[in-house]
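The data below hold one chain only, encoded as structure tokens and taken in the form predicted alone.
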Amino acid sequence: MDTVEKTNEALKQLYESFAYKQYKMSKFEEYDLYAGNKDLLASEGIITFTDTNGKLMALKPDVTLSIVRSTKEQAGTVSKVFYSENVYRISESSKTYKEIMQTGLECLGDLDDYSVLEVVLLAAKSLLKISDKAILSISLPSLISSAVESLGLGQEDSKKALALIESKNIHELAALTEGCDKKAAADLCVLAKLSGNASDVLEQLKELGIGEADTRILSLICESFYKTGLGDILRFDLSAECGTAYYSGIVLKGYIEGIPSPVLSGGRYDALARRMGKKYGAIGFALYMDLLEAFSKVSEPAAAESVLLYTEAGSAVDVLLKANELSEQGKRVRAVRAVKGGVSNV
């Protein structure tokens, strides 16, 4: 069993002892879902064929919008579910179409903190499911936008105020908003650097008194991981995913060491159950495989246990006969030839 097939039994594992089920979907769908959605994808590229009744077809480049779709409104429930699917869309490694196995979970219905604080916690159980170097990185772009609207500006310089805060251009920032209420303006340019421990992030908010309904839900999540000792892998970064059109509340994202992208992305949706029709709450997270198996194929080889240390003018054959003898005895054994000033890079 390779390393993505052992992480996805182990996620399996892991969802339904927190009573989700599993999601199951064809390998397409009717183009019309992605087609008015595209905003929404990850990917721009949508693979479509004609079916033989005629139908405009798509590859699915994603799996949320066929969960939203098809479950259904029913108050005072919540659906739970995870899947572990193909999905067929431009990779960010190769940057070429990828058949790539995406797994994650959803919650929908009627939600409240509970339903939110679960879904955070197992993000995190996820992402050290993976590696035990991992960082859950959470930001709130609702603070940011209410912040930046009541600063009054147009249309226009409010979309470049998001901009420069994403971009954590600070100078600029201040700059744009020079002519706005100074305080308004001074509390929006250090909401803008708010970055790392979580608890440390939340005392900086207290001290500006702003945001309180907002910040509500930090609050919560930031009291359960360290009851649950998963404290030390939480940071706040509120600058992040401020301009976003497709989360409502809460924005995830998840980093393990080793990878320079998210290998987790997800947050509340409310706003894209809305736009499908859907009153219900919703949040979710996807893991992308396709960067842990880049990954997988890149890590560190398993540390030696001995180190045998050759020079050119010694027999070839006598240090592979120890360390054949090594590696014999079960040990882990790696040869080194030394050269002037050092050894050669193995």
The other form holds:
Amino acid sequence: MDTVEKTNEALKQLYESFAYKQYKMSKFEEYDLYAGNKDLLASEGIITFTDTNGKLMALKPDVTLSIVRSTKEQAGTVSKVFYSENVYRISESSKTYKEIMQTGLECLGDLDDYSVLEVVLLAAKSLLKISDKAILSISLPSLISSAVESLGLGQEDSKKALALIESKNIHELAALTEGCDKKAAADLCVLAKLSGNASDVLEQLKELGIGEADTRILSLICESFYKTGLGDILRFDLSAECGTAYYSGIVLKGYIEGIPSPVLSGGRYDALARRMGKKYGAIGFALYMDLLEAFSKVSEPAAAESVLLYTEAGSAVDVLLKANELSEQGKRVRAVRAVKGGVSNV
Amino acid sequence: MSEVLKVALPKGRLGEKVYSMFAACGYECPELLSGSRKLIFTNEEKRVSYFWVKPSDVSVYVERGAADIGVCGKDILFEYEPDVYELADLKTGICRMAVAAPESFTDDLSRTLKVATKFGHIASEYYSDLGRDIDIIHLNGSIELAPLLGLSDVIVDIVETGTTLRENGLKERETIAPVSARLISNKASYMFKKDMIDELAAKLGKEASGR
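Now that you have shown the form predicted alone, what about the form predicted together with the partner chain?
Next comes the full complex, this chain leading.
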């Protein structure tokens, strides 16, 4: 079993231990599902084809939309599912379509604080199944977006401000907000820079005069992480994903040392569910298993191999018997034919 | 060895200028300027490791995590939009992205504008905001030659003093955006080496403002 498979198995056990049920889905979905929600997809471009009945179908670029569509509203209940599926997206780097394996979970329904804390805890534990050098970074975009709104910038400039904040470009943000109320602009710059240890960030938010009601969920997450002994991997980073259309509450990003981009991405997306006609709360996350593949190649040395050298003069059946014997002893065997001046089959 | 910050610097005059700023902030690595044929220069005591790369490749090294941080021109960030943090304006390498055309040029709005440039993305974004239909001609150098030979109507390029434009009978028509060297960071590296990166960015920012 390779590292990705092992991790997947460990994740499956983790999610099942919290009573999440595996969700299996078809590779294809009707194109209409995505066409109406293009702004919510991680990448542009959907692979489509016409089915035998004339319907326009798509290879799914996203799992969450399918799960939301098939999860019914039922007062007082919470539906908890996990999945391990391939999605088809345009790769940011190569600009070509890629098959990307995603494992993740979704929690939909009548959500309370416990449901949110459970999902966040599972996100942290998922990262720790990959490596102990992990960081779970949480942001609350509403804090930034309401601070930007209060500046009274036009729509275009507000959009620019959010993009600058996402890239931690405080020097240009300061220039953009120069004509605004001085204190509000200065506070926004401080807020946009806030990131680091969770309890320190909470303390700084208090100093900025941000009410406890606005940061309540962050305080609960902080408390639950310290009490479960996971405080070290938790960070609050308020600038992350503040311009997103997808999330409407907390946003999660998971990092593993040695992997250059986030391996875990998720958050609360009630607004997306509402857009699809569902009035329930929704939270979830996904792990990009393709990133893990590259990571495992670096961190794991190649398994040792037995080389079985044979010549043309020998019997092919004898070589096969020997190779079979070695394989049954649990060895990795590579049969290589010796030729003049070297070997073939390598 | 304790944790080291990997820094990608742009080869050339800008890189040397920027390195002198790093050195002035206490991140020196004298071997870097020794003319050695080595590719990576590390000062373990200062916990910093430098390497020179082609200026347009700095953002690639940083985005893909081969370097934790790097310095590149804002023009590269506009053009390639790498998924990185932009932590400081180093206020050096100052120039601007501009539209230039021959003195005699008058824009004929009834036909497609031919634009020669190295910066296809910047040019198409700029003209799409203006609602102008353009034909981009991608060139890799001597952009100023294109309108002189009738290959294009205008050019979109970096302008520092404007001397090259003037010498070739070209005139700067519009400034698209100011450009200078920026300190950028890989997003994951920032998570794991935040304190080191924040300290360095603050020192460099101060150094840049004092110059």
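Source: prediction; values computed, not measured. Positions refer to the first chain, counted from 1. Heads up, when I say rigid core I mean the largest set of C-alphas that superpose within 1.5 Å between the two forms.
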Point to revise | Cα displacement of residue 331 between these two forms reaching 2 Å, rigid core superposed | key: yes
